[in-house]
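Take a look at this single chain in structure tokens; it is the form predicted alone.
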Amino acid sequence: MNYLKTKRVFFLLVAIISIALQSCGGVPEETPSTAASDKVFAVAEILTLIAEENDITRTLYTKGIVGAGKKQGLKFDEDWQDDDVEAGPLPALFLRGISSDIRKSDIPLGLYLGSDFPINASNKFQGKQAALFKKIKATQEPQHFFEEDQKLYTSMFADLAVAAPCVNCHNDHENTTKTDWKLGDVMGATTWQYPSDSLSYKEAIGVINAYRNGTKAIYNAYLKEISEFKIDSTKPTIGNKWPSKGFYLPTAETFVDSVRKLTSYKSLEKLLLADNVTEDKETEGLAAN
């Protein structure tokens, strides 16, 4: 094994702890002799990954939460922060939330989701990615690019209607400018931004995590806003059971462990598939030489 491939090698055996500790509450304490400055994957990749991540979380939610929870009584309301609105975050609202915790944070990780024919004016897509957002309705294949305007690195990915609760609230809106959407409808792209062109292990972990508290604190935001609704009927039981049993909600270390089972493999192949073709491209490098 040569020296690059056995230095790679170490990097990605951190970053596989790393993820693998974040499951159980924590992650070491890098030292320098730990720390992954170099730079191995492309932004495009990562931002992929923290996508599909995404869509994994969202759909969970949409069907998991929103869906089966209206079956059992529970409300969604774009105004649910509201003091005399006992209700939840729709699923729009549960990723803004999550784009608000991540600006919070000192990972300078970008994401907004826009549409042709959004609810809020404010969100339809304008310029350049109005233009890649047409190529992302016709194919469902991501547009990676340069925002020339920002200086920031750009994916959109597609944001599908997968489940009923989003179309029949889409449809139903008063503010709606379009009422005939359907399952399986792109309705909009997720739009990720990120200021450099490559990331090394530690800034991916770093990307991956400040997704994952997101997350976890709009979820968190949602069960401290059902603690003080005045009519204890309209509480669910909080614990480790889902609204398809009955009138309950999982805790906030329920439904972030869900996911993280659901997305936690797929997250350290990529990062596996990532090593490996830089190794490829290195490997070829030096024969050149």
Second form
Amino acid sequence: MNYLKTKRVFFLLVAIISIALQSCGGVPEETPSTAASDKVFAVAEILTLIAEENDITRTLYTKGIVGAGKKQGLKFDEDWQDDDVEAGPLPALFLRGISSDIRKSDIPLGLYLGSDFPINASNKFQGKQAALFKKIKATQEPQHFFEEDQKLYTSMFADLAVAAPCVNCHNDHENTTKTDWKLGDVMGATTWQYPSDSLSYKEAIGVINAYRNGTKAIYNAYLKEISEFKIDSTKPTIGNKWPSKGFYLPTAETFVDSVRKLTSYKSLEKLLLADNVTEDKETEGLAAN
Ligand code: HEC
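Could the form predicted in complex with heme C be given as well, to go with the form predicted alone?
Now the full complex is given, and it begins with the chain already shown.
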């Protein structure tokens, strides 16, 4: 049996159990300081893992909720939180909701969605990110770098026009700066930032949880908005059915559960198998012995 893999599984289980116990309030406050040797993941690995979860979440929301929901008469709007607007969040605002929920947590993870031809001028890439976005457009390859100004490790990933609603809505929008987006285009990029170059298991799981909690929070905010719609006939039935089946919306649990089913296997594999910092150090150590 592979010694390194066994050790990694052990560390991962310890981390999961300790986080579970802490969130139940079962363990006293004390958190041992993270020793350098516990920093088993390079930051780019974890930002890549979370960007992949985000792609799946975003596609599920865009196709399964916005795309299918519109056919049932659900509305989605920039001003979805206004009292007199009875609508849900657009995909970009769903993502911003996740991002602001993460910002409220104590996990120092940053998330931003930008473009070179944005609808909202404040989403236009500037400086180094604008230069690297050109590369992403050409190659669709992610870019990992250290943002000197903010002193943050940064990873940018292509945001693709994965579904017809992306293209149609952007081309037709009154504030659009480009009217010929096509399916499959790189419409923008998600920028992820973290303050250190490596993470422990516990920190990695903290990042994943912060992202997943953010998804749940913005989805719940949408359901709360619906509960305040004034006309009953505009309220879909909320349960375990999706809009593709009729005038329904999944509960937050059903939505998050679907995301988890699609992401967890891959994320866990990455946590277990990532070619990470410790392994390099240990291999060097073993070779020296
Ligand atoms: C129903 C309309 C609608 C749909 C569907 C939609 N968007 Fe957007 N998108 C917007 C609006 C409006 C904004 C600006 C939101 C804001 O104020 O930041 C935006 C923002 C963005 C941005 C940030 C840059 C900008 O344009 O401001 C990107 C990138 C983006 N969307 C890509 C996508 C992709 C990819 C999809 C499909 C997965 C998608 N959008 C689906 C309306 C839409």
